[in-house]
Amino acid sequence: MKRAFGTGGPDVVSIGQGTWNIEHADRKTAIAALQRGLDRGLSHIDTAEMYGSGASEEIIGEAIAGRRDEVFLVSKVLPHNASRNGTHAACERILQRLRTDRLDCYLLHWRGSYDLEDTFGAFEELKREGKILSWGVSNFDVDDLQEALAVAGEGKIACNQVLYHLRERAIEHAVIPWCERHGIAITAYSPFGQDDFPAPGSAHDKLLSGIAKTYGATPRQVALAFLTRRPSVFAIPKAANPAHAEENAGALELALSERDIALIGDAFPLGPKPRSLPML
């Protein structure tokens, strides 16, 4: 399922491929997983210069060799590199590691000490040079987003990449509604959580498994369908092997009923609005 990635942005598949810690996997298996994901339509691939100090980008570069035009490719600049000149230099290094001449989207990984005017100015310069096609932010709460919008203006910020999974739904309070009002896509990272997806046999697993059975799906596919139920939200689960990529791709066409969405929402309650945006 494809949907618009930000105001006036391209149509991008709702389920993509995350690559945080992918460098710790067997290299051939990691490459095979990414390629299987591409074969199954998971064309949105996300990485960052921080991941393995560039090792993740090098793995992706190998995986997408000869297939660059199939990919919606995203990477991120670290805050301590996000000066005007530093953002340019980091982008050049990223492109070299990815073996490409362009990023489809370039993100500021989180707020740092450099003025947003400098980082966003560099993003706009890189756009004019054709080295990036769009740009956005990551781990921005509403106050950060408001400041970013005041600097950039409407229609410039493509997305906000944030933590979002069944047990961590804080962005539903304010971040998602704010982004939807301003045409900014939401990309959910760690959509299965960090080693806390419902264990087999647990009450939560029984609920997800019961719902999954009615669709001929798996609990993880049901979770992805729930998280991407709104047209503004994308998810980037990591696949450790080709079988996991196949499973993630199975969520692309899964549309849950309103009843099942309500059941999942009750089982994994939203909870109170936190003081600060959760992030990893």
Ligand SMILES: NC(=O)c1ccc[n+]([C@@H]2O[C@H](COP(=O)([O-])OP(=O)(O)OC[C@H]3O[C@@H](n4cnc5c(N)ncnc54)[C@H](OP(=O)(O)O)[C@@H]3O)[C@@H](O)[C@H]2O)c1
Given for the second form:
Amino acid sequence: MKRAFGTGGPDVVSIGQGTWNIEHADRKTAIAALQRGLDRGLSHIDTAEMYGSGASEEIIGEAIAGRRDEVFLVSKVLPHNASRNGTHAACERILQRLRTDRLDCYLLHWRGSYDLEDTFGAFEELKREGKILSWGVSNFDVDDLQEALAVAGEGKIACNQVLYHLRERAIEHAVIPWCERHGIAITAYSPFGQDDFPAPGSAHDKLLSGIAKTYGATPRQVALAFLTRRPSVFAIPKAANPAHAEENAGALELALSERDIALIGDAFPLGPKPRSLPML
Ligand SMILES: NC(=O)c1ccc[n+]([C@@H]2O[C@H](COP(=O)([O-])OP(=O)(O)OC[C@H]3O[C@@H](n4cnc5c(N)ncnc54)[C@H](OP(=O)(O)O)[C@@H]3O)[C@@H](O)[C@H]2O)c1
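The structure above corresponds to the form predicted alone; please give the structure of the form predicted together with this ligand next.
What follows is the entire complex, opening with the chain shown before.
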């Protein structure tokens, strides 16, 4: 299922592929997983210069060789590199490792000590040079977003990538509504809570399995469909195993009923609004 990646943004699949720690898997298998994901439509691929100090980007570069145009490719600059010149230099290194001439979206990984004016200024220059097609932020709470908007102006920030899974729904309190009001896409990272997905046989698993059965789906597919139930939200599960990538792609066309969304919401309650934005 494709939807606009922020107001005026390109249509992007609701579910993509994360790649943090993918370099720890067997290289051939990891590449096969990314390619299987691409074959099945998971064309949004997320990485960062931080991941394996560039190793993740190199694996992606190999996986997408000859298929660059199929991919919506996202990478991130580390906060300590996000000066005006540093943001440019990091982008050059990223493009080289990914073996491409452009990123579809370039993110500030989290807020650091450089002024947003510097980082965003570099993002805009890179956009004019055609090296990135859009840019955004990650791990920004509403106060950071307000500051970012004041610096950048409306219509410039493509997305905010934030932690979101069944047991961590804090962004529903304020971040999602704020981003929706300003046409900013939300990318849900760690949609399976890394390794915090309900264990087989647990009460949560029984609920998800019961719902999944009615759609001929799996519990993880149901979780991904739940997280992407709002058209503003995209999810990027990481799978270094081709069968996992295949399963995740099976969630692309899954739309849950209002009743099932309510059942899942009750089983994994939103909870009170935390003082600060949860992040990994
Ligand atoms: N912006 C940020 O600060 C930030 C922070 C964290 C993550 N991220 C991004 O978000 C992506 C996803 O988050 P994540 O990697 O932290 O965790 P995740 O996607 O929630 O979970 C990854 C784990 O789930 C397993 N898995 C995936 N699909 C599965 C399936 N169908 N069946 C069984 N197991 C499955 C993976 O196993 P296998 O690998 O063995 O397949 C891996 O162990 C990252 O890779 C990264 O791109 C961004």
